[in-house]
Amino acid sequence: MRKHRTLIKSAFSTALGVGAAVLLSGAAQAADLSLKGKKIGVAVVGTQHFWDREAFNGALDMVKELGGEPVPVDGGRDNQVHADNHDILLSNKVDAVISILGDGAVEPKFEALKGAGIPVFTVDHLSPHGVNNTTSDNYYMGTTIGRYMADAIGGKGKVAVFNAFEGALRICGIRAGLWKYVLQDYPGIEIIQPELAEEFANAPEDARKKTLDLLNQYPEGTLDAIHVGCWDQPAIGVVQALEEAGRTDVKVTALDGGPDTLEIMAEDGSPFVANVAQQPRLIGQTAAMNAARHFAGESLLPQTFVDVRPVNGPEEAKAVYEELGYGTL
């Protein structure tokens, strides 16, 4: 069994920092900004997933660094609880709200905050009621991973996709939709129907079981790749299933590039061949800095895009892992 077996639990229990270069970048941008005397609500849909937790902690830490008082609320991965937490922030009379993720249930809450004169700064949730949304370039992520996957299988073959959230979350719709758009240039690639739907809770184990079922339907030589359309925690279980079944010829691709999945990619002979790494902590920091810019009278664009790092193969996985401050592989 490979070393990444221990990562499933450690990835969710350890909040990893970002690299010195990223921290210096955030600090440099924040040098002339201030939130002194401001109460800033920071609402997150949940902190079980590395990405969500890092964006949340990045926002909290930057609010403090800028002299503000953060008021944190955690939805526990329940979208309605997350939405209702904005009522708590409204009643606390915060000066601004940073809201991380969530579905359409947050929109009336954003509208109420805006009506009360409380500006909303979103993360990965573009809203007509928000001042600014900080995010990765999801269009670039979707097209890039589409090209990488197509190249990995020589531009032809059968591909299965885990795609539970394309219709539920805007960012997932963009990523999966652009992946499919790129594949239109490869008539030799067939996306297997029906698409697979992963569970959020315990995603690696759920994906492992569903992948084993898929492999029973598609014997050796009839399946070329498995892609996870919006994130990469299910890919941990996908790789496990491929190794258990002796099917590591099937290529795996996904999106997010957290430390756990980058470690798997860096292993010799790993079927996990491509990813696009985000910088969630820097995204949270940037949202807090944008709140300070707003209070300083700056005019913000509707969206702020934070750089991502494409990862194609084990050597790039090692390099990006180190660049983002996760250590050395």
Contents of the next structure:
Amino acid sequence: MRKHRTLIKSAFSTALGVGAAVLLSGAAQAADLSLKGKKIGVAVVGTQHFWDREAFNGALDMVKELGGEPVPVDGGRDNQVHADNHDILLSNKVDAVISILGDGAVEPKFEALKGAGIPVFTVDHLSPHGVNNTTSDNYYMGTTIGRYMADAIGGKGKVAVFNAFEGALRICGIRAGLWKYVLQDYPGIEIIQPELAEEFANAPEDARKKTLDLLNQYPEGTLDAIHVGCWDQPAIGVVQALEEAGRTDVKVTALDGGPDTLEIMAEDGSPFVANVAQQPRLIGQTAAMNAARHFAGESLLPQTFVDVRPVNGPEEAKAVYEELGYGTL
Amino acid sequence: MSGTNSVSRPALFSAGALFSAAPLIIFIVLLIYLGISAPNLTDPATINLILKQSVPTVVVCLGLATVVVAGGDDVVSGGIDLSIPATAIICAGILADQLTNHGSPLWSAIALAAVAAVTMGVLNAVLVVAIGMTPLLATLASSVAAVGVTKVITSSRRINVDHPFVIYIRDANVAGVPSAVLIAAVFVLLFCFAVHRTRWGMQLQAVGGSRDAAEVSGIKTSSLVAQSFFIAALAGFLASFFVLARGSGSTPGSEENLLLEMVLATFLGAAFSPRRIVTVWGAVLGAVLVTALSVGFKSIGVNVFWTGCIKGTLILIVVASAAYSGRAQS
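What does the same protein look like in the form predicted in complex with its partner chain, given that the last one was the form predicted alone?
After this comes the whole thing, all chains and molecules, with the earlier chain placed first.
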């Protein structure tokens, strides 16, 4: 047992060492880059959710660290307001724009910025008008959560999915699409139709109500899992509903892995069994660094992928929580 | 002589007069502050942007102003139509669904959206005129219903639209002015003319001023109030094209912001009228100023939640001031 503990301890210190080395090399790289004298617009769709806020703050802090002047605009979780905010950045004559999330409404705005010679660096939104998109490895996220969910229900059963944004946001298309792709190899798993549509602006409460309705429709023993296709704020409401209805036998899986959802996963007997955690702060920082690389004359690849951490079960939730610097559970 | 002065001065600078002018004073102070803090707010490009962004609000305000003119500007028992943004959203949802998901021709998509708008107008008119519900509650209920139907139609999902007609409204410029602004200007002129310059408009104002007096003079008040709700639904229908163009598609939830700005702009507009009453042109000016305020706050980096808080407070001041003026007049 002691040997086991020593092994885990040494594995942790190695991981921490590697992490520190990566961070240090990042800092060293950042030291060579500069946004001095540049006005950088940073537009985010909203700051209510951990992910959005972290990516936004990460980008703002890195712009400042690199000597630039950030011009922040927040859409208040309204995609239309977020899109319109790009017009304000254009009229403010910024040197570059970092645009975090957003739906199709931002595309003509990106085109206008590009037309005015202002480079756009997107986060989680691949656009033909952007220089580069910084994002998590969504392909890995989609397939991993598919495998974990299939394993959690023993490879068969009925599954409900919150999937309102598969057609509207490319990241959701990849995540939900690849989750479904994996499930093709599990003929015993049936996805309940019609799929559920979450209201993103009021995600947990809306998902709680919709889950309670779903549980009425599918009595005990007829529903095995609920998956949230693109993020995990609705999963908070899903877990609340399962606990209220005493149906914690239904497994929950989702994607994003912020501290709030990792805490729920780490609880004993939590129905929330699997997730893939992203590093939103690092994503925002990377987007700002990419803007600096662009100004330094480096040519960037269309996409920069930032590592994710798969989370399977409460123990991994605790470990990832600590690893990503959220504290100890 | 001195006696006359001593009477008129307190009337001009009385607490009541100051309170009813409060929205205007606050707005002017805010705009001056923003003009100093965000110097590019007065750039031609930024003014163009403000005008362009204000178009959907301007068009829904035309409808609300008409309803308030006909129903009187008592915020609770007078004329109000909270369902205009929902009408705009349901029409935008139908247009987007038909054009993108069903590949329907433009005329049939427009016809279907028009049917939805007519239904909303008739529903509100029946609820208020025939059943006698308070306009505030009736239109709140129809708004919730319309948003629900929109979610069914669009499956609560965003629908992108790239129809050339919508792109024209979004991107085209005529002599350097956005086409959306020019089209909206035509609507504004038509509404101003109809409500303030025609016999029908005068009757509408008479009904709003005093329904009893209007009835005594032989005006069909119920019919005019019903027509005002119908006109409001028409404004919602017209606004849907601008909503669709602004977002390059229909997005669930866009009615919330529109509702907030519509109410703020229309009642703020009353502050521009010498008699502190809601007018079409006042509402339009209000809509442009509210947008200028939003753009200004963002330009100086004010947190979006503070912007919401400031707008909410302004609505409170504007509506309280309108209620106070109404009470003082009565």
